[in-house]
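Shown here is one chain on its own, the form predicted alone, set out as structure tokens.
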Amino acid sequence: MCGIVGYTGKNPALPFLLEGLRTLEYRGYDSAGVELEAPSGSLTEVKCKGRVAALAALCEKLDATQTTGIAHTRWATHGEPSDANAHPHRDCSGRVAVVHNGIIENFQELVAELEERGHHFASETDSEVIAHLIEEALAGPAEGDFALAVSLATSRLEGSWAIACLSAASPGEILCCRKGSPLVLASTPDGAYAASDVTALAHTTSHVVNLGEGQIARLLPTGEVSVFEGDLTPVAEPDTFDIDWDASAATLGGYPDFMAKEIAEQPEAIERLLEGRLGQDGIVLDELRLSPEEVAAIDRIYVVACGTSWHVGLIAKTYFETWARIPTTVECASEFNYEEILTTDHTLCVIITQSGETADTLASARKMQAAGAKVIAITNVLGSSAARESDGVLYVQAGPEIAVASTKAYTAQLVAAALLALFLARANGAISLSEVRSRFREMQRAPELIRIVLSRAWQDEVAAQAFASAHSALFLGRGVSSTTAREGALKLKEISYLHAEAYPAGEMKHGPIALVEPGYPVVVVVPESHVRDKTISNLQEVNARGATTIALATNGDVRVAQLASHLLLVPPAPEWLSPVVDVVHLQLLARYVALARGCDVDKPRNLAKSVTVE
């Protein structure tokens, strides 16, 4: 959600700023802007509603030699998408410029206070207040000290923020700070860089500084990056890490869109995750940082996540309860933060977040830690807030996921959850070592099974025709397949803007069947399983009402083939593994429907990749 980039150094800033914004487009946005600073300190601002391409066109007449600047893509929270509400924002004098990710919760009180003292606001955003607070501090208690002004300004803020700012009084200097929202920095011989995440820096460096909670950083044209605590006490050893993937991983590489590329990358992602995970004594998860005694004593699990990751949690519950025999509750983070919780010293909280920066999920993790629970994060991003703040972390190693709708991270998270469940089950003695090895061998089959599904993408392209005149769709499944149906419906909604509902198939007759009429598309997930026959009965019910049925079924299932209008065939797989394999068809189906409807599958409207505000 939103993107920040900044640069000060020897080279022209504008090319990096624009390319950085393009790289961060996947985070979701509705407007964009840049602020350039001349050596004299004078500021030049260009911003507009719309895409980065529109901003780049407006920037063609700018002085391309300026070597310091900040830039931003905005996803509207306070104030509608507009030129005026786009970032950067300036103070009254026009000598301070700020870009901001997050939400300032007390901005209305601050605006009222500042207006009483004569400040004039040019936007409806919460972010503009930061520039005015810095202006006041520079003119008052900070006495022109830019870093002190930023420290004093942020001390007045409530909420979350990642901020990069310029001051005409300190040419060539960029000040950055964060609380809650991520910000990474880099020091190179060519200059100093800032960005919301590492994808914008991957072409520049493999070594980055992760700005810590409440910290402030000063970036200088020499490439120097100095980090301070909020009170400006120097940080001797800032948190650093190395980017573990090649920059080419964030390029299309010959694919028509990132969603197609990431769907195709799922077998390799799972193979990476599984490498070295089976040892002599069972599953190897050294990065969890929990003692054998702590693991063996776990008697209750909370799984907390949002969106697609919540669907992973629903399936993880089956793994934890079936294999480890541990009672498990799955919660939506946005609701969980305001509920009562029941914990003991042996409660485990598993948070699942692709980006590692999902605000609601992080808040849940902190809540559980405060209550005495241990927290394990399943995440894709090295050095993310989830990874740093949790007691243990399991990286899914899917590589950068650029398309907003998650695909490869989803299947990798499912496999990671299965690994964790087997690890817990072996630790508490719920299953034998031979069964762990058997389940792991089944897991190793997933990449090849997914490759078979990918080779049948033509089935999804044909089935997409069933949605040509549809206004809504229904997805049905039983057991773990009911969650696969949920994920399929979510993918369709996210990228095609076609309404879709998912239900456990047995619940369909308790209301949703009223939607079914001749030609209404119904996707039924009915692979070989212990509830296959029951699901077939539900398929017959919607057929009887004239639905156009798209059935996902196992190779050779003649009975389903006779009932379905369209078939999406999957190879035989163990029932527990079927969600990892089956969902690939539904990802492909959603993409083909979206393309047929003329939608941008990588950057769907109103959505952000990383939701860093509550």
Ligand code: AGP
Contents of the next structure:
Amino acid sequence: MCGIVGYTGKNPALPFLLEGLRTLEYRGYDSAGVELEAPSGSLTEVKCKGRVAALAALCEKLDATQTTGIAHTRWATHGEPSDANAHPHRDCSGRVAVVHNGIIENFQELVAELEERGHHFASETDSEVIAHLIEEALAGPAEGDFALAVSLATSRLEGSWAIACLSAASPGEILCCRKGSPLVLASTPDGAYAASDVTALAHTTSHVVNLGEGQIARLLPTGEVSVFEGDLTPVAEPDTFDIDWDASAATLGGYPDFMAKEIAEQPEAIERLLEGRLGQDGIVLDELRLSPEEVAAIDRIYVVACGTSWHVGLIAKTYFETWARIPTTVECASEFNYEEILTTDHTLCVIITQSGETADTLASARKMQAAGAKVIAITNVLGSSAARESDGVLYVQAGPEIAVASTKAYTAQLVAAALLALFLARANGAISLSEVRSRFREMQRAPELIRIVLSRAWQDEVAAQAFASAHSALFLGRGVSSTTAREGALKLKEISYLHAEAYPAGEMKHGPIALVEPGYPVVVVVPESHVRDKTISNLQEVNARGATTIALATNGDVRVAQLASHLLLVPPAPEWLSPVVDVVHLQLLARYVALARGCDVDKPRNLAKSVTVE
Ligand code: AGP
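Next, report the structure of the form predicted in complex with this ligand; the form predicted alone has already been given.
Starting with the chain above, the whole complex follows.
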């Protein structure tokens, strides 16, 4: 939800700012802007509706030698995507400029108050109030002290924010602050950097400062980064971490799009995750930071997540209940935050979040911690809010996921959830060591099975033709495959804009079957499983109504082959592991359908990679 970058140092700022925005564009891409500051303090702004490429084209006209600047790529929350609503936003005097990621919940009261005192607003955004509040503080109580002005201004805000701002009165200085939205900083010999996440900084440094909740940072052209609490008390030891992947991980590397690259990277991601995880006594998850007694006592699990990560949770429930015998409830974070919770003295909350920054999921974790539960985060992003705020963290190590539609993080999260379930099961004695070993050996086969599916991408390309004139599609499955069907439908919706509905196959006859007419595409996920025969009956039911059926089935399943219009074949896999393997076909299918419809598979409309607003 919006990406922000800032630089002040020896070099011209514009190249880094534009490159940083390109890297962060997955966070939002409806408008973009940049503010450059000359040594005299004079500010130059370029902003427009549209993508970073449109901004870069406008910037070509600039003779941009300024070595200080901030920039923004937007996902609109308040005010439509337009030139005027694009960031940066300035104060009345045009001497303060602000970029913001988050939501200022009390902006309407603040706007009314500021207008009464004579301020004029140029946009419909919530963010612009920040510039005007800083303007007032600079002219009043802060008496020109930029850091104090930012501290006073942010003390008036409610909501969430990561902010970078410039003041013409303090040339070369960038002030940053955050609450609820992420912001990382870097101090280098070339200058100081700020960004919404580490992907934008990977070219510049491997050592990053994670700005803490409520903190303020001052960036100077010497590269100095000073961190303060919100009241400007200096922070002696800011939170720092090392970036553990190289910048090339966030480039296309010869693939046509990031989605293609990330689908292809799934085998290696899982191999990385499994490395060193089987020890003498079972699964090794040293990073969980929970005592053996705490782990063994867990008697109830809440899994909370959003979107694709919520789908991981639905499958994780099966693992937690089957192996660890722990009753598990799975909730969408956005709903969970407004529901009653029933914790015991030994409740564990597992949050699953690729980005580690999803606002609803973080709010759920805080709610569970307040209720006395321990929280474990399964996340892909090192140093993310989820990782820092949880009692334990399990990194899925999938590498940066740039395409908005999650693929490799999904399968890696599934495997991470399985590891966690085996770990809990061993800790509470629910399963034997030999069973843990057997399940782990099965898990180790996942990369090889996925490679086989990847080699059959042509089946998805052919099957995609079934969607050529479709307006809608149905995805069916039973047991764990009903969740695979859900994830397949979500992928299709997200990137092809084709309506898709997933349903437990047996429930279909209670309503959705009315949708089926001749030629209507129905994807049936029917791998070898204890419910295969039942699902085949459902496949026959839609066939009988003229559907064009795309069946995901196990190699050699002659019965399904005879019934389906198109086949997506998977190698035989244990039923519990099948979601990790089968979903790869549905990712490929969604991508081919989207490409045939001329869609941008990496940056689907209206979406953002990391949803940092509730
Ligand atoms: C995935 O394809 C989606 N873009 C989306 O549903 C995503 O999974 C959701 O927003 C949760 O994100 P998180 O895993 O970063 O918390």
